[in-house]
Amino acid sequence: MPPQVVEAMQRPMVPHRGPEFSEFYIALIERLKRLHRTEAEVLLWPGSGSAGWEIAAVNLLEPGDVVVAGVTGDFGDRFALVASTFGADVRRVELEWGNAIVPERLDAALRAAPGAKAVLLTHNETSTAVTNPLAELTAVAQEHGALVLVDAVSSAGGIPIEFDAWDVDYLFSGSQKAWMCPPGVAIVVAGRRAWERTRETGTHRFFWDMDRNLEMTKKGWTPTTPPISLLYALDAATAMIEEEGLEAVFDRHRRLGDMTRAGLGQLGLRLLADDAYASNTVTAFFPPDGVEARTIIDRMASEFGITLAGGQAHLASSLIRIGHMGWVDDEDIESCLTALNDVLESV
């Protein structure tokens, strides 16, 4: 986390029903709207990014609703699982990990599921380092009259999102990735069609109730006691993003993604993601033949103090992931690649 974010968390507490908090909260919501390129409503909850799946399910879906889910990795699988847990009839579009869901594939799935209420999309699949083409996929879903519900946990704040221009209906993220904050705040953006849908569904909800949250947000309050220190952190982080400039932030992430992929290629390492859809916030690669992923991960940590992530699900023991999102610059990537080279030379 940037020092400014850490410092912001040390600010004194204020009453969350007082005028000081209300003024602060309204300004934070307005900044988040600007950073999502939207005039739609932005809502915050205490919770990780994963809360966004359940918020979507209990507000926008009903048992029996036909839903098409693009599953390009572990997080797409979880989004589909949450929807099915709440009774939706989920039709999965399964792709081999490393591939993106393309518009033609989604169109075929929706033709096979007439009347689908929603499409579940993972913008940036963290487990595979694939960025799905959200703008194109949203256009296909809208042609079929389906709501577009988007997991943007590892893309928001690092990869371009045009909520209004792309006509997205619902999108969520969490504070802990490109937003440069600790985990603990779920961020939701909901457009007009999503709000219309909330008034149609008869599902029971309380803590995750979008209407209740919106009513309080318009007053500058939260429906429950908020994590004030984390909101201070988010305020500081989003101010940094605006100061750098949103396009400059996207360009920096694009440059870091290119640098990481090129560096791994020079080391002779094979990437998982289809190059046409490679993520600019995380890169996944396979270790050399005969070398366990855990060996490299452990040595990077013990010898250089650099934390890499393993894979997930069936790739848990055979994949390595480098995060390059948020408060990251060229020097960080150069140091990581240099250390990785040293480890590879001695394994």
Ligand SMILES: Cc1ncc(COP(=O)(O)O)c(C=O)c1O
Given for the second form:
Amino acid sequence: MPPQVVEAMQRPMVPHRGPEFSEFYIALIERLKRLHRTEAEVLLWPGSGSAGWEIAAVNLLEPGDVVVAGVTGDFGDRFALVASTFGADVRRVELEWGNAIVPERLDAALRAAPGAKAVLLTHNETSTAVTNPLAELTAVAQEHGALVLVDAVSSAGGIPIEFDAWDVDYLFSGSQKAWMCPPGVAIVVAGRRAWERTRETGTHRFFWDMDRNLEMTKKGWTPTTPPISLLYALDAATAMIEEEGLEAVFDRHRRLGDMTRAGLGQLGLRLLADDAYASNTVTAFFPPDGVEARTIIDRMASEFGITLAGGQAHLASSLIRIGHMGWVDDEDIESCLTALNDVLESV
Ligand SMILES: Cc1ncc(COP(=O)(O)O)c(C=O)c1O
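Let's compare: the form predicted on its own is above, so bring in the form predicted in complex with this ligand.
Every component of the complex follows; first up is the chain already shown.
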């Protein structure tokens, strides 16, 4: 996290029902709208990114609703699981890990699921380091009259999202990734069709009720006690993003993604993601033949203090991931690649 974000969390508490808080909160919500390029409603909850799946399921879906889920990895799988847990009739489009869901594939799935109420998409599949083509997929879903519900946990704030121009209906993220904050705030954006849908669904909901949250947000309040220190962090981080400029932030992520992929290629390492859809916030690669992913991850940590992640699900022990989202610059990637080179020379 940037020092400014750490510092912001030291600010004294204020009463969350006082004028100082509501003024602060309204300004934060307005900034988050600008950063999502939207005039739609932005809502915050105390919670991790996973809250976004459940908020979608309890507000926008009803048991029995036909839903098409693009499953491009572990997080797409969980989105589908949450929807089916709440009773939706989920039709999964399963992609081999490393591949994106392309518009033709979604179109075929929607043709096979007439009357589908929603499409579940993972913008950036963190488990495979793939970015799905959200603008094109949204257009396909809209043609079929299905709501577009998007997990943007590892894309928002790092990879372009045009909520209004692309006509997305619902999109969520968590504070801890490209937003450069500690975990703990779930960020939801909901457009007109999503609000219409909340008024049709008769599901039970309270803590995650979008309408209750909106009613309070409009007054500068939160429905429950907010995580004030984390909101201060989010305020400082998003101010930094605006200061750098959203386009500049996206360009930096593009550059870091290119640098990481090129560097790993030079080290002779094989990447998981289809190059055409490679993510600019995370890169996944396989260790050289005969070398355990865990050995590399452990040595990077113990010898260089660099934390890499392993894979997930069936690739848990065979994949390595480098996160390059948020407060990361060229030097971080260069030192990571240099350290990796050293480790590879002696494994
Ligand atoms: C794409 C994606 N979706 C959802 C989640 C779940 O978010 P959280 O762990 O904050 O609940 C993650 C977490 O890494 C993620 O990367």
